[in-house]
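This document starts with one chain, in the form predicted on its own, laid out as structure tokens.
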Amino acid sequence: MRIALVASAGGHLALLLRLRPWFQDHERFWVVLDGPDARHHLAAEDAVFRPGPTNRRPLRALTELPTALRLLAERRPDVLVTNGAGLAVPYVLAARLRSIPAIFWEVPDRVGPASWTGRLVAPLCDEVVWSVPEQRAAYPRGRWLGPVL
């Protein structure tokens, strides 16, 4: 299986590499914002680096759907996976757009109503999970995932 992680730098990425025991065995790639933090956590790994910030910046996030979709195209995973935060709205649209099954996790810390990125996401996603049992009602289709940290 071919999977597409894909991040904001920072807590997001920190977050996404807490599943290494689930996708250490697989062929994968990264799209992250680029900076040191994720420069160094992804020297090994075979990582997309893109220019940010797109939090909370819609109109920004979408400059980047072109990028994501002629990437997705040419890697072509089998499932793309991501944490958010904003370079997550355009990967999850062009793995909508390309038929590629996306699944969405909300961020542990965020308790209460769903996340900026969640209520953009979790509509297009095949499948959104959660790690902490008060998400539910932020996301009642959702799935729980298991306590991670």
The other form holds:
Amino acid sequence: MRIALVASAGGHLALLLRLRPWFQDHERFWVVLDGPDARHHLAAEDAVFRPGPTNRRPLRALTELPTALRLLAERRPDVLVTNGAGLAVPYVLAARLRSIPAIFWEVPDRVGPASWTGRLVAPLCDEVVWSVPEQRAAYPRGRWLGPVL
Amino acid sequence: MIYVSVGTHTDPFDRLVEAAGRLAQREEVVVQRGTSRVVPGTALVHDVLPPPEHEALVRRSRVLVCHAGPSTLAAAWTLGRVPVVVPRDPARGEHVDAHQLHYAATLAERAVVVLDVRELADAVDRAAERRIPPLGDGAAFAHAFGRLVDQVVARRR
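Let's compare: the form predicted on its own is above, so bring in the form predicted together with its partner chain.
Let us now look at the entire complex, which starts with that chain.
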């Protein structure tokens, strides 16, 4: 299986890396927001570093879409997995347009209202995974897979 | 030594960095301040540290003081330590929304949560006295996630 892993740098990426016991046995590539921590953590991985979108530049979610469509066409992953943040928007949209299944995992620190990323991408994803059961309120069709942290 | 980290979020967190400076009047304090603008002269201040140095400081510190970011918190929990959490407040320009305040409200069992930084020194002492069972590597969650992925891919075939 070939996996596309999509995350912002910082906490999102650090959490997605906790899926290593699963993804280490599969072919994979990463699309991440650029940052020193991302460069460090993914030094030994096949990774594409992107400049946005961020919560400072949310419109990059649209301008990133052509890159997302091209990358997914070239790499042809069997599945796309993301836990946000804003970078998830163009890549989940591109996955949808390319008929690639996508899974959104909401991060454990979103226990109040759904994030704007989650509101946009959850309806486009095949599955939504909660980090804590309290996220049921924000994502009724999500799943609980046990404790994350 | 107390290690104070504001995480990787791009908004400044001057309120915590200033409070770290006051802590440094009584013991050694190292700060990762991110984009915060204040430089408390009493603490050793870094902007952003490479991940290995950040992790080494978490290990070497007596107490970790940090924003309400789960990845930073996990570094303390992995060691069985109780961190002090100061959630970022959007009303003060410390984050884009209130999610750290919501998240911090769920952490009482394994963190000392501080909303008023004047209480930071007392919170550090209370956190230092507590221990929790060390957090595991999350392999059970990762493998459950993998099984869900297998189902999703199989459904599409």
